[in-house]
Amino acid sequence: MHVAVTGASGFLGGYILRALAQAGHSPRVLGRRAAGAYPFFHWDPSSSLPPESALAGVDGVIHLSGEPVAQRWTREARRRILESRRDGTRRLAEALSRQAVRPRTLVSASAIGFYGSRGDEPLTEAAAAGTGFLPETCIEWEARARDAEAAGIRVAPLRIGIVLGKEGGALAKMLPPFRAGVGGTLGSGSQWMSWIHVRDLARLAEFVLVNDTVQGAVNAVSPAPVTNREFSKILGQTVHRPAFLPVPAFALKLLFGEMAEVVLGSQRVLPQAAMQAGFRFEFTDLRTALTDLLRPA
């Protein structure tokens, strides 16, 4: 398949591009910056539709573009986070609907932030959306992706959890304090963390892209979520350092403001749609995943 990937210059995009190429597809990059040696088409999602030439002959699209969530949520930051997802996705869906020959599938990134903080409640794709800034952003994000369904395109939002990879994402931010022996739980430590190994995420994106039986949202998480307390313990053991210095919730709220809800919220998310469709995770155990990621090159 010829596959256009937006927002591919980041940590996650590189893995998805490689997974596509390894599976025999021909990826192209669409966005502000090139990524590797793949064909590149410039697009600013904040101001214009993608160029028609970038989507010509494309069989599928994987849409990753969006302002980073991991920043202090000032009024301006909240605006950028929402608009980059809502408006950029709307422009992409409009451009796809204008193509004379349209792609079969749009796999659009979303996030498990869709569910909000739900304590110990197991959350499958059938669970209702939560309330608050992140759920409302995800609702808009997914709705604009589904605009492409009117043009006969299959749309599958990937509700992505905590992506584990040593080059970026949450793990890269957590490693320095843990390796220094000053890591520990965040807040109470009882909140659930729904994680996924970055290679499993890249494989899942390709699986959803080519599997026409997958309809609607897909939780992109391992089938074995853990509490933050358990995550901290296993990460400390993996890097052979103690993990005994908890960070109080009030300190996180002082440091990050409202964004602290990302690390203090509890989301026990299960990948029901992926498993029912036949996807097989390579990493279902956190210790095995971290050992794989942190072993010497």
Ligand SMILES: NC(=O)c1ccc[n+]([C@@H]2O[C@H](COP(=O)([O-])OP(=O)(O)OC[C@H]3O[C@@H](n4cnc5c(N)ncnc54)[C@H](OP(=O)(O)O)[C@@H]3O)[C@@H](O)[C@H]2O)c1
Second form
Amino acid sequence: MHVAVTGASGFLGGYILRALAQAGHSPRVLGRRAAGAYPFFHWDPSSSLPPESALAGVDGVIHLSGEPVAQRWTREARRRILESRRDGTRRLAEALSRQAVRPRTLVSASAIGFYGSRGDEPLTEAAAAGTGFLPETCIEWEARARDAEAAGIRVAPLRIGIVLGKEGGALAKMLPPFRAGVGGTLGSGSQWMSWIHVRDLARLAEFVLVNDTVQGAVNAVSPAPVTNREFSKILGQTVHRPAFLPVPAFALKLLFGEMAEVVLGSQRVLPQAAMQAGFRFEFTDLRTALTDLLRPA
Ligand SMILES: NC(=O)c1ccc[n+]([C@@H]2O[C@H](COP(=O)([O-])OP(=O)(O)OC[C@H]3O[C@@H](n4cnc5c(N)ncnc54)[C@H](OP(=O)(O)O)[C@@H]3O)[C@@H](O)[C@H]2O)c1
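Other form of same protein, the form predicted in complex with this ligand, not the form predicted alone:
To see the whole picture, the full complex is given below, headed by that same chain.
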């Protein structure tokens, strides 16, 4: 398949491009910056539709573009986080719908932030959205992707969990304090963390792209979410450091403002759609995933 990947210059993009190439596809990059040695088409999602030439002959699209969420949520940052997703996705869906020969599938990044903070409740794709800034952003993001359904394109919002990889995301932020022996639980530690190894995430994006039986949203998380207390304990053991210095919720709120809800919120998400479609996770156990990621090169 010829696959266009937007926002591929970021943390997940490199892994997804590699997984696509390994599965025999021909990826191309669509965004403001190139990635790897793949064909590159410039597109600024904040100002224009993607150029027609970038989408010509494309069988599938994986849409990753979006302003980083892990920053202090000032009024201006919220605007960028929401608008980059809402407007960029709307423009992409419009351009796809206008193509004479349309791609079959759009796999569009979303996030488990869709569900809001839900305590111990197990969350499959059938669970309702939560309330607040992140759920509302995800609702809008998914709705704009689904605009492409009217043109006969299968749209699969990928509700991505906490992606574990060395080069970016949550693990890269958590590692320095843990390696320094000053890691510990965040807040009460009872909040659920729905994690996924970055290579499983990349394989799952490809799986959803090629499997026409997958309809609708897909939770991109491992089948074994853990509490933050458990996560901290296993991460400490993996780096052979103590992990008993808790960071109280109020300190996180002082540091990060409202964005602290990303680490204090509880989401016990299950990958029901992926498992029902027959996806096989390589990493279903946190300790194995962390050991794999933190093995010396
Ligand atoms: N990593 C995770 O754990 C995680 C979890 C849940 C959801 N997600 C979602 O999955 C997608 C990819 O994640 P990632 O970790 O690879 O993100 P990332 O490293 O921040 O990369 C996203 C890409 O989006 C583009 N971008 C950045 N700011 C933008 C803006 N203001 N307007 C338009 N495009 C912008 C950039 O590409 P160019 O500069 O090349 O255009 C950037 O490389 C994101 O939408 C993210 O919200 C990720």
